[in-house]
Amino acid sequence: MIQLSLVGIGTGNPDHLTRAAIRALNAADLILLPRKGDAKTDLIDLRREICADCVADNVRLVEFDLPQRARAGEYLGRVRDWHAAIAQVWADNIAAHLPGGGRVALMVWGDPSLYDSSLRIARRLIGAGMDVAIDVIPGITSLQALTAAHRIPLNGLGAPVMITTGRRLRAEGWPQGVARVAVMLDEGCAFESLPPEGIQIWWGAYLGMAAEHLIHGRLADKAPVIRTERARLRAAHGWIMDIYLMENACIQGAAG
């Protein structure tokens, strides 16, 4: 029997760990640490730092290379194939390092529930016949870190908010009837595809980390600024993780 804990670790600041997260990591027999390539060494360095600061010496740490997602082909098909490859790597490492069963932990950037596929990948292990029980420890999301950094509420007064992806924003435009939209997983400034009139944007990159960078203002003014800064930061760090919230004053419910 494998007890698999998916542990949300926040957005880059070790202080974001909850006591429940620290307990779950220390209860593990094995913690798997993904390596995402030379350009993203900051991400595994953070996980190593958390383990050094918060995890007992008797917990075994094993690093593995995360499979790369194919760039050609239909999007959802590529993602499903990628998830299958990751699940196989998880299964191989668990079998090699915990053959008799036990507790395994994986540290999830942000929270396992919000635009993260760790839960879907974990269910593939069950589908493949592994005897796995899944436990989820929630963490601070990049969306929470963004609104806290800008000192704003997520939604307008009594109004809804939509959380979507850059790919969908670019393909579908502004969601109908929603005044505020939070956008994650945007690889290429999808906000530039929108008519900018009446739209405010709150953007953040590397939230919670020493390199945190924030920009706020009218989309018409800030879109080119964000594009330039995003390119500069990505070149400097080799990777970028950013998120933004927008408000459309032309839609009822924006104020507040």
Given for the second form:
Number of protein chains: 2
Amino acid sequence: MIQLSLVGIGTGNPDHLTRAAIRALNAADLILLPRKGDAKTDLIDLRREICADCVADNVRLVEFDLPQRARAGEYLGRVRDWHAAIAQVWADNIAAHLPGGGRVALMVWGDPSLYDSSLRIARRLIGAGMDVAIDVIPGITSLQALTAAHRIPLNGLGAPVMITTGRRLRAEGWPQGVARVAVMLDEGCAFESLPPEGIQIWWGAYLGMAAEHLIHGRLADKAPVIRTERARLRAAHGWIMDIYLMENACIQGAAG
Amino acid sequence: MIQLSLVGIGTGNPDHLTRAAIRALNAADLILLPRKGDAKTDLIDLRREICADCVADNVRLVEFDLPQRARAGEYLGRVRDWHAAIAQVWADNIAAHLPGGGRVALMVWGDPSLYDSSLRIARRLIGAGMDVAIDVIPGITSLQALTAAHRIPLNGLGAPVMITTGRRLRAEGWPQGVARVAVMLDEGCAFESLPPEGIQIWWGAYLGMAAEHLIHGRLADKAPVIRTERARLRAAHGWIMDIYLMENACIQGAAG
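To test you: the structure above is the form predicted alone. What is the structure of the form predicted in complex with another copy of the chain?
Complete assembly follows, chain above in first position.
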């Protein structure tokens, strides 16, 4: 029997850790740490830093190489194949290091509920017949770090907000009937596909980290600024994670 | 000069507190605790419990009576009047207890970014000419507590999610082009206004608290169950806070 805890660790600031997250990590027999390759070493380094800072010595830490996602092919199919490969690596490591069962924890960037696949991968273990019970410890998302850094609410007063991906925004344009849209998983400036009139943007990269970088203003003015800064920062760090919130004043409900 | 920290405290579980929240509360000279009247004493009791548990004795705690929101009149107008009244009470308490300036903290249920008005109220202080700098410490939202308790992601794979209110859902029906909708601030079962075919619901009340209550299933089956349970729980506790996530299988992008 395996108890698998998916522990949200927030977005790069070790002080985003909740007391529940610290407790769950220390209750584990084994913590699995994904190695993502050189470009994102900052990310595994943060996990190591959290372990060094908050986790007792008796918890075993095991690093594993995260499989690479295929670069070609239909998007959702590639993602599903990638999840299957990760589930296999988790299963292999759990079998090798906890053959008699026990408590495993995985540290999830942000929160396991928001554009993260750990829950879907964990369900594959159950689907493959493994005796696994899952629990989830919520963590601060990059969206919360974005709004906190800009000191703004996510939603307009009594108004809805849409959370979507760069891919969707580019394919479908501004969603109908909603004045605020938050965009995650954008591989490159999908906001440029919108007619910028009436749109305001709050952008952030490396949220919660020392390298945090914020830009806010009218999309018409800031779109080229963000494109330039994003390229510069990506070159400097070797990787970038950025998200943004936009408000469209042409849509009812924008005020507030 | 006043430094005003809006500190997200999560949703009823003191273990939702982050290390940043604990640090911000302890860095304050003054913590203002709103008294909401008898029905919601659990909520102020949680704030008192957090102070007793995590805040050093040298931080001054001051309770104040939260103004009541008018029951009649246009909704947004009533909300704005209410915010103005709260801003006045904050200003009066800050002037009385920190006449020479200093650091004030307010403990915000959930996260200050999501259907919370602390940021709007704080901006009124600046608008009224008070010398205030605001900072925001993110906290775990009830939406994250909901998805963690049900062990589900908020979004479908690569798909968008809409966060809206009970009022909007009732007025506008299922939002266009999105398979998942999260509903907050619902004063009473707005999901009943939808044709239930193809819709699944994950509902939760008192999320993160000992009284946490979860229901999941087809909306057609669970709508009456939730109505009955909600009334029973509300009568038993004197108040209820509940939210839910729904997925509509008839809309493309629901799978995942």
